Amino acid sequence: MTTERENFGSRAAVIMAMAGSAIGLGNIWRFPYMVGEYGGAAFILVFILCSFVLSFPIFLSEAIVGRKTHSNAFGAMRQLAPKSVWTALGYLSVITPMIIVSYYSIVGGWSIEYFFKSFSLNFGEFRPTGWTTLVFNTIFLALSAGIVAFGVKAGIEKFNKISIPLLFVLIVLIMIYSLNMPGAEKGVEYLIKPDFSKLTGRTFAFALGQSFYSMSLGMGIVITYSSYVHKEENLVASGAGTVLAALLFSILAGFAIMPAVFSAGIVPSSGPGLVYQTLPYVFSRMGETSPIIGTAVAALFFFSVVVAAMTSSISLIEVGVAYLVEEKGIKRSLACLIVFAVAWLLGLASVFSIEVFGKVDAFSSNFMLTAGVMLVVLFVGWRMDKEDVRSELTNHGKVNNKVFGVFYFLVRFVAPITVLAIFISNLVL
C-alpha cells in the first residue's frame, strides 16, 4: 500500500536516531552485567572486535535493504524478493522487536519506579516482578508509544536530538562521581586489565550477541530507520557514527557502574538486576553522608536510564507501527495503540516471573537476533544483485568505492561463517 513517507532531515538526525536505537538499556543495563558475568576486560575486547569486524558490515547490510526499498522491514523483503521464502525474514524482522519490547519495557518500568524512589532514597528490596512492575511497565510502554505516534520527524527525530546529547552528559557526570568513590580503582582494574584465561566460546558467543543487541541488529530497526534516510546520505559515514557512539556509550556506562559495584562490595556477576541491586545501595550510602548529593546523583542516574530505555523502545515500536501503517493501511495513532497492546500482553508472563523474563531475553538475543542477522547477510551477500548492493553503498559510485570490496567479502564469507558458529555454540554451550 502506498503512503507518503517521512525522511530524517539530516545526517546528524540519522546518526541521532540510529544511535538512539543503539544506545539504550543494551548499553547502560545489559552491557555492565554481561561484562561482569563473562570476563571483564577480556569480554570488552572481544565485544569491540565483534562490533567493528562483524556488526558494522551487518549494520550496513540492513541499511542497504532499508534505504533501497524505502519500506518497512516486511515490505522491504516483499519488494526485493516477492513471493519467496525470503519473506520469512520480513516477518521475523517484525516479530522479534515485539518480543524484545515486551520485556524491555519491564526494565524501563523498573527505571521509572527507581527514579521516583530516588527522591526519598528509600529503595527497599529489589522486586523485579509483581503488580507494581505491571503498573510501571504500562506507563513506560504508553510513553514510548505516545512519542512514536507523533511521527518520524516530530516524534522520533525530535526526541533523539534532545535525548542523545543529554544521555552522554549524564553518563559522564555519573562516571566522574563513580570513579571517585572509595575502592573504585578495583572496578577500573576489572575493566582495563584483561584476564585472557577467562576467554571461552561462551565469551565470544555472548560478546557477539551483545554487539548485535547493542547495535539493534536483527530486529528490523536498522532496516526501518534506514528507509527514512535520503538517497544522498553516505551510509558508511552515518553507520560509522552510530557504531562509534554505541561503543563509546557502552564503555562510559561500564566505567560509570563497575567502580560503584566494586566500591559497594557487590559481586559483578549479579545478572540482570546488577544495576538495580548495586546502585541503590551506593546511593543510600551517599545519602547517609549528604542527603542532597545522594538524592541528586540517584535521580540523575535513573533519569538517564529511563531516557536510554526510551530511545530504544521507540525504535522497537516503530518497526511494528511502520508495518501496520504501510502494509495494512492503519492510521499511525491506531497502529501505536495496537503495538502497545500486543507488547503489553506478550510481556505479562515476564512481569510476574523473573525466570520467564530471563528465558525470553536469552532466547531473543541469542537465537532470534542471530537468526535475523544470518538471514540478512545471506540475503545481501548471496541473493541481492551485487551491483544493486554496490550502487546503494556507494551512492551510484560517488562515495565508498574503496571500502566496497572489503565490505562485500565480510558480508559474503566472514559474517555468515562466524554467525553460524556462534549460533551453534548457543545451542551447545
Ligand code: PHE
Second form
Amino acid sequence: MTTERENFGSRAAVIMAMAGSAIGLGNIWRFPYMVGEYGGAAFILVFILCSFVLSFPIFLSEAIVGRKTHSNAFGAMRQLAPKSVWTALGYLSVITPMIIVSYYSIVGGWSIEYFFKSFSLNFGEFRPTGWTTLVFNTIFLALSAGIVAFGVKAGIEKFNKISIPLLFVLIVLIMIYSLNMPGAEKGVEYLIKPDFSKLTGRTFAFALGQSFYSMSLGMGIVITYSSYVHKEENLVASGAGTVLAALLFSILAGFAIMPAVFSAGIVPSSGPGLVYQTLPYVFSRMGETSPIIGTAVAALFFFSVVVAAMTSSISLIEVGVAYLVEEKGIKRSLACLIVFAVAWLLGLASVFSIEVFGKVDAFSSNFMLTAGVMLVVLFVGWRMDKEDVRSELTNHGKVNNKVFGVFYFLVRFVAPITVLAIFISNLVL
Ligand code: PHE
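Can you return the structure of this protein in the form predicted in complex with this ligand rather than the form predicted alone?
Starting with the chain above, the whole complex follows.
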C-alpha cells in the first residue's frame, strides 16, 4: 500500500488520544468500587504500583511495535515476524477490539438514553436489553464510526483534544458538588481509609487486570495509535503522560461518585448497577430538593459517560479500520462502515441478552486481553531484536538510555511471570 499515512500533530495530541482510549467506563464504574471494597488507600497504592511497574512497560512495548513499523496491528506483526506463529498476535489484536466494541457500545447507548432521561429525572427501571437498547446502541456506534471516518487528525485527534480536557473539567465540577453534599465524608472515608488486611493475592490480580483494561492494553490499540506517532516523539514521555492522566481521572471519578452515593444513604455497587441504578436514584433524590440541580448534575454526568465511552470506542474501531485500509486496500469511509456493521451484528446477541453481554465482557476483557498482553511482552522481550527495541525506546540513543535496562528487565521477566499468574488466577478464581 502506498497511501500516505497520517501522524498525530503533537505530543499533546498523542497523549489526548491515548488518554481518550484509556479513560472510559473502567475508570467510572469499576475503579471507584474496587478502591472502596479492596482496601481504600492501600488499594490505590497497589494500583499505582501496578500501573507504573507493569502497565507502563507493557504500554511501551506496544508503542515500540507500533511506532517502529508505522503499521496497523496486524501489519506490524507481518512486518516484524513474517509467516511465523506471531501472526496469531496480529489476528488477536484485530479481533479482540471488535468483540469489545460490540458490547462497549451498548453501554455507550445506555448512557445516551440516560442523558435524555436526566431532563425529566424520571429514570424508571433499568432495562439493559431490548429494542430501545438496539436503537441507542446503533446511534452510539454510528457516531463513533463517523468520527473515525474523518481520519486520524481531523477525526480522532480533534475529537480527543476537545473531549479529554472537557471530561476533566466536568468531573472536577461534579466532584466539587459531590464533596459538598451532606454526609459526603463517609464516601471519602470509603475511598481512602487504608485497610492493608484486604491486600491479598486476589486483590493484586484484580488491580492488575483493572490497570490493563484501563490502559487499553493487549488489544492492538496502543500499537495502532502509536503507529501514528512521529519518529521524533519521546515514547517514554508520552506514555508517562497517558498513565498519569488515566490514573488521575480514575481517582477524580471516585471522589465524584462515592460521596454522592453515601450522601444519599445507599450502599455502593459496581458496574451497570452503579451507573444506571444507584446514581439515577441519587440524582432523583437531588431533584427532590432542587429539580434544576438534580437535572444539571445528572445530565452533565451522563454526558461525561457518553464522551468517555466514545473516546474509547473510537480507539477500538480504529484498530479494525486501520487493518482494513492497510491490509485490504479498502477506503477509510467504507472500512468504517464495515467495522460498524460487524460490531453491530456481533452486538445483537448482547443487545438482547444480558447474560451474553456479561460473558462477552468477561471473556474478552479477562481472557483475550491477558493473552494479548502476554504475547506482546514475549514478543518484544524475547523475539524482537534487542537493538531495535532499544533504538525505538530511546529514539536512536537520543533520550532515556538509562531507563532501557529497567524497561527490558521488566518486559522480559517481571511482566510475563506476573501475567501468567494473573492468567491462571482468572481461570481458577
Ligand atoms: N480503557 C477503557 C476503559 O477503561 C476501556 C477499553 C478497553 C477501551 C479496551 C479500549 C479497549 O473504559
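What you see is a predicted model; the values in this text were computed from it and never measured. Positions refer to the first chain, counted from 1. By rigid core we mean the largest C-alpha set that fits within 1.5 Å across both forms.
- Arg202 is among the residues whose C-alpha shifts by 2 Å or more between these two forms once the rigid core is aligned.
- Core-superposed comparison between these two forms: the C-alpha position of Ile64 differs by less than 2 Å.
- Positional change of Asp361 between these two forms stays under 2 Å at the C-alpha, relative to the superposed core.
- On the core-superposed pair, the CA position of Tyr38 changes by 5.0 Å between these two forms.
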